[in-house]
Amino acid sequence: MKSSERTHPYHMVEPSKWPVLSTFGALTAAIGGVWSMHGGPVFGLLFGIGLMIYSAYCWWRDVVHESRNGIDYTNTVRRGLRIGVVLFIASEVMFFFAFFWAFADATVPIISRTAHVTWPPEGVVPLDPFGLPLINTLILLASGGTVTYAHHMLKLNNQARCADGLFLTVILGIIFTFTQGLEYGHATFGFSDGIYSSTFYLATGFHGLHVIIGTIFLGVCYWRCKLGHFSAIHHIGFEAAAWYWHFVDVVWLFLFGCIYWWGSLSYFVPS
């Protein structure tokens, strides 16, 4: 039966040769790296990702024919990749309330019975808050806002406007990433110096990894403006991007404010 002789109002998906690939890079790419960390060359790693960037870059390219055909995305469609995003936020919330759990676990001792009586740890050193650390506050809440203003120019179906939106907020994200190397540059402790410097760059690390997908998300949203891809009424991916970003936003602020704040109170402000 012909796509357009279809009497229900879902997407039947074609077959497809992209998980596959993805999952056979992926596999590749675990297995090149084992060997590289033994000593063994590093081309299966390089080849496995290589692999796993090309097909990606080839499904999402499929996804986005499928988007402008006019016959796959339907209301109900639509209705149920909304749904996705809101799940998979979801799920990325739980994966940080677990940096989050461990920060706790390891300063609050009503949480644990092996809190640190004093935190950050006797010998460290921890950034000043109100250094780079609040900047980057203040460059994630700008780029909250300038996405919030392309997303109203394209409800408005003003498409150069949503455009110059979402290239601000790219360069934002790009600067706030630098920003934050910057930040590591100038940390006293190492990776492996203890539990304070183990929770914070898996929290901060993470969270910097989420800020840079949400950068290359936002830039492929900026290009398929600059293509018309979207309209006042269909931008799921458009929609999808900015969710994602507003998600990020509200994680750092909760870093910015435990982790930052409140984990170097005792050091800055002792009592």
The other form holds:
Amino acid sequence: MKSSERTHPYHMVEPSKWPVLSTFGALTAAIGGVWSMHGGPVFGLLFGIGLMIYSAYCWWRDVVHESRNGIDYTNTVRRGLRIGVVLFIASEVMFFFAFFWAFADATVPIISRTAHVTWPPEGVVPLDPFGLPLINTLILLASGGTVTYAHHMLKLNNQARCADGLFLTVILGIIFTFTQGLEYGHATFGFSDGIYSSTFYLATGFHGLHVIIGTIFLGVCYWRCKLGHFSAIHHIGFEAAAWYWHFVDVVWLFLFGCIYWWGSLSYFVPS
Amino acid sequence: MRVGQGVAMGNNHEVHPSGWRRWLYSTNHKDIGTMYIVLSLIAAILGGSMSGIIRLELMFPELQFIQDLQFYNVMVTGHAFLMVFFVVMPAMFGGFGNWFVPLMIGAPDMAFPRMNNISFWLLAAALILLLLSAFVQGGAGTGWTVYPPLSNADYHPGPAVDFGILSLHVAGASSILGAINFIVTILNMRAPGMTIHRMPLFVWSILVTAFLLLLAIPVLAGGLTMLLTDRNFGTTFFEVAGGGDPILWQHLFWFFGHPEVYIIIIPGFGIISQVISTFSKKPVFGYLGMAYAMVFIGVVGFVVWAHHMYTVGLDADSRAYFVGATLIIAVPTGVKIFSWLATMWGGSIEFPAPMMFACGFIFLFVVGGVTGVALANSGMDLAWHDTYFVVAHFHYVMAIAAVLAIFSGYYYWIGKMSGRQYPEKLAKIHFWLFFAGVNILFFPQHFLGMAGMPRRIPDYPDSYAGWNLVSSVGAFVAGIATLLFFFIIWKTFSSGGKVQSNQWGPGATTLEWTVDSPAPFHTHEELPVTNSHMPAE
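Target state, the form predicted in complex with the partner chain; input state, the form predicted on its own:
Time for the whole complex; same chain goes first.
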């Protein structure tokens, strides 16, 4: 059968070595990670992560090639990709759900009998939510606006303005990460100083990791936009990055509301 | 050709990879399904051997041969992890799901074939990590529930539990990617005319299971990450001394763990529906009720988790809620049982091996379901918690019922997968041996549990002797039946006769029976058009 005799709208993917190489990277990273946590050297972990990043790069390079060959990415295939991205984000939401649960378990008496009566626990000096965290909230909200601006410009087929919007979004993402690092530096509580630190650092830390991933994703989109990969109707990679970014944004709003503001309320506004 | 150069290849299906590349680099749903089934067979040998060691130790009172008691804990843990994550899930969801979802909905392959490949290989990597966790520095003896403080750095200081945690992380990533793949395939790739309400029930079962995986696994991943940082980086999520709460782990674990038991059994519902309909030569009774019963079980399965935690000191109102919510699940489950029976009612029934296994499934599932209704009551569970009654209950309802569903599906579809006929007489002997074995094995455990015998303990007082011996004898019968199954596999492939594209006749109405046996490398390239529940009729 020749490719011209297309009988269905689906993308039949050629065999690929990247999945099995990524897996080998993940396995090496896992074994190397456990080894390094128990006094061994760290190179196994680093090699594994490196191999995963390399495989992911090659894999996505193939995906970008396929998206541009004019054959594989039919409307049906793009619909499938959109559903896939939404499902992936749904699973990410459930991942953060676990960390919010941990926070609730430590702070809300009707959820846990061992919840703390005072929060933050005695001796913990929380960060002022209306300092750097509020600035970060505004930065992230603004970045949500710039990415939406970029999307609208793309839909109007204004590639240059779209790239501008993406550039601004990436810069705002980098500023957010930088500010978050600054804020960690100001914190008076260390990583292993008890349950307040545990919930604070893992929830905000995993959010920060997602910001970094989202920033890279948007950066790739900026680069692809510059190369003219997107069209007004054909920009599934951009859509995925934008949705992911909005998800990161919403998680932050919950973090700000719960952990930064509500979680420090009794410290800054004693009853 | 060079791999990964997808440019301008388009729909070119001439490419037929061979040798090891065919398997390692596979993007074919049938090859990947086959690899899942092979992995599950390998894991079944390992997990089955561990249960053999457990039953040998428990055959008589006092310690038989185990010197290091942690070794017994490791066997209990390894058996559970292997059977749940590396036998039942790969066989049903990864194996039969990959093989038959595209075939049944009339799609040429899965939505994301490369992602399908990494789902499989991540599971293989997770298996290696799990074996490391069992065999390095004393092994992980935490039980599959991995409760802290037993699983924390004080009681399991070595790397074993860390390997176990990462194994579950990797297996979880595999499952999430697989779930996304199945949902997109089912929502986006049904053949023309195959509406949602015309999908075979097996496809429905995989759809529901995929949603459960998608939403439950990440919560476990969050909990596992907390456990990992508690163990290695000084956080105190589950450490009372640092203001944490070990009960939090139980919540997070069972918020995943309860949907997980439905993840195990729901694809079995799908298989049984196909088999019973085929061999009764009738459409499934109450098709929509059957489909939405699975959806209902899946949804309610997310809000009953604390029935695993009645003894931790939840307040009475919480327990009352969890009792009620749990009992409600008996309703859609009853819908399924009675609809299977009603499907058979008035049918022209045949009893080849898959149908026998399906009927066996119904019996085992009902026994386990009835003890489940009993255990759902908080007051009763206070007495039964952590006894062999619970062990008997969940082995009936999700372990051996699931395995019978797998055997049923295996005999039902092996002709389609291999093109060869299994030996019918031997398969029937396999059924009777296995069915008798598992009942002798697990039924007496109800008595032991009622008498108060605790689970996960290698020794017991003399008063529990007797039924433990019976149980162990049952285990050996089931073990012999399993060896016979491997012999049947060998026999099928070495001397099984060729089978037709539809070997089961007029009752087999789903699309997989319209393609050749064995199913060719690529199928449904011309999309089939359907306009009924029975597209192959």
